[in-house]
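In structure tokens, one chain follows: the form predicted alone.
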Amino acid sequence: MRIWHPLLGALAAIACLASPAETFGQESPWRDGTLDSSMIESGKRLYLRKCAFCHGSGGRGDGSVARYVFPKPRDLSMGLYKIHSTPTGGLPTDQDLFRTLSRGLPGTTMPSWSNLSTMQRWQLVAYIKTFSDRFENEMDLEFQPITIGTPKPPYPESVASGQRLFLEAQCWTCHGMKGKGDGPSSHTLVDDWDYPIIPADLTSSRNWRGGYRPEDAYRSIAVGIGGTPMPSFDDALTEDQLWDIVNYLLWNIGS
């Protein structure tokens, strides 16, 4: 474990508490849920020049280079996404899809796309939600982000509470016990494809394709990873206990 000195322990709080909000591109440039054709045409012709490659034509995943890349791409017509702010087994918000297409996705042949206008990115968004009869048909369910209140301060309390509960959950299992993402049932784990996936390496926390900020890490073990033998957690541990498993990522784990 990291040695822990007060001094520290009081910037880590302050750092915690003064993690600053993400906001890529405010709120989608479509309120009332109808989207713009002209916004899906121009998405469409992105698409095909940016994300054809790997997603195909089609969205299914199965681009002229899918087979040389590992992870696989993502099947876009499954409404299946791995990055999503809401509930186990809910379709994505717009900001989820947005944040995605800017962030990317670390450790993955998915870039980050944030050379493209903020409009582009929005277009991209609205071309990608054609490909899943989900995001049409499930409309009226309104899908609600999670609530993520305030980070705890990671004190020395919290971060040895989330190690007992990293152990009790069976994260290790998947993750290993240092967190390299070798656990025993790491070479066991199959997506919801039935393709080979790889336990994230919680040693880098700059690589956690969710975001590495309190907030990020929070939401990615609440809701699980969509797709992904990772579940949810938001029903198993309070929120106490979810903000102390983050602390011993964040601090203990992750660098």
Given for the second form:
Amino acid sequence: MRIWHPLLGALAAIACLASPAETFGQESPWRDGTLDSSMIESGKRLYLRKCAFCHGSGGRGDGSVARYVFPKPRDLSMGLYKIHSTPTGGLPTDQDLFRTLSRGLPGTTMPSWSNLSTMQRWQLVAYIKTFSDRFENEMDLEFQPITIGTPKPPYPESVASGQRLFLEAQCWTCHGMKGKGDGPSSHTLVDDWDYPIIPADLTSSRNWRGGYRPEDAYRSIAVGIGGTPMPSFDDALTEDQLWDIVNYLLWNIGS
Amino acid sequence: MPRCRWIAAACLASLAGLPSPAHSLQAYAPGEVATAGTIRGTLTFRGEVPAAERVEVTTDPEVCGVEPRFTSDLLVADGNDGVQNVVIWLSDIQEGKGWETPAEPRTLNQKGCTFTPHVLVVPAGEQFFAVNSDGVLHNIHTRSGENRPVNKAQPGFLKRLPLKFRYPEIVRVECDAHDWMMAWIVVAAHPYYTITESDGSFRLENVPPGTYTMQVWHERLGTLSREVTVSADADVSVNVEYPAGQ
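Any chance you could show the form predicted in complex with its partner chain after that form predicted alone?
Below, the chain from earlier opens the complete complex, with every other chain and molecule after it.
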């Protein structure tokens, strides 16, 4: 086990806080339920120009360059998105989709679309939701976003506990003993479309699909990464334990 | 087992052939069954049985074993060509018996890195448990049509994981950590569901007199249906043969 140094903790904490100012928490323009069709139409025009060559004109992940891309562009027709703040199997919220569009998916070819205006990104959110009727059919209250509390300070005890839990919960089965994505099951994994997929190398924050703020890492472990083998650990670990693993993984970056 | 796309396609095709769960849900009313008969029979397969697939064990060999595994999704008995793990149910029954309360909760056990049973019937909306008898990480990763998919980790220290599915359908379950592990959960709208034994035999008991559609589903062989008429206090025999080449 590595020796803890307070300076490293401080650096890790600064790295976590140093993510660019985000406006992802804002409400969608149709918060009051008035999603007008012009919004969807504008989103469609944008989608066909910006997104269709990967995700396909029908949203099925079969655009003209899809075959050259790894991991495969997501098929958006099943409502299964990698990043969702709802429990496993849940739909992403509008804010989840907006955030993913704005930030992109690190470690994949999905770029940040923050060069588009806020309104344009919301138009895209409005349009891509039309690819799956789950967004119409599952508007119940059962699947609200999980509550993410205040991050636990990355004290050595928390990091050590997180490392222990990483071993006990066998995160290493896929992610490897050092978190480099080279565990014994790493080469047999497929996504929900049966395409091969590899576990993220967690020693580089550039690979953390959902972002590397402590809250992002907490969410990814708690609810999983939709449509991939990364499961939800919500039933298996307490909130405290989840923060410990987050602290360990952040400490482990660069190792 | 490498999950080839054609297998997935076959499974999805099979699922697509299932009756709409919404219909099953609204129709059934449990109650007293005054007079009843039994449907019995055997499911057989005529044709060449594909060889079992060899799978190398790379993960948790101390629990899963070090020897390669030979897995097959089509189990045919030597003597009578009976097919095991075929799901049989009456899709249009509207009233009949209620569910029996089992002595122990229904469970999907993960033991020796194998799901047991391979096909589990659970009532729609009722809680059941995934049990981890192995003490190593497994995960319950489902693929479904009507129910929300779930992917829940079950590390070795989490012995019992509660699960519940709301809508009747057949849900595929896999463990990503051990890629040969696969099972099916039959989410049932009523108790007139059964699974064939190792010799392909089955029984549906306490069926009120009437004419029903009997659905037959196998993960590899697909869906068939037969019309069955049940008389009071009588056994009706229905033998079904899966044609070769499917």
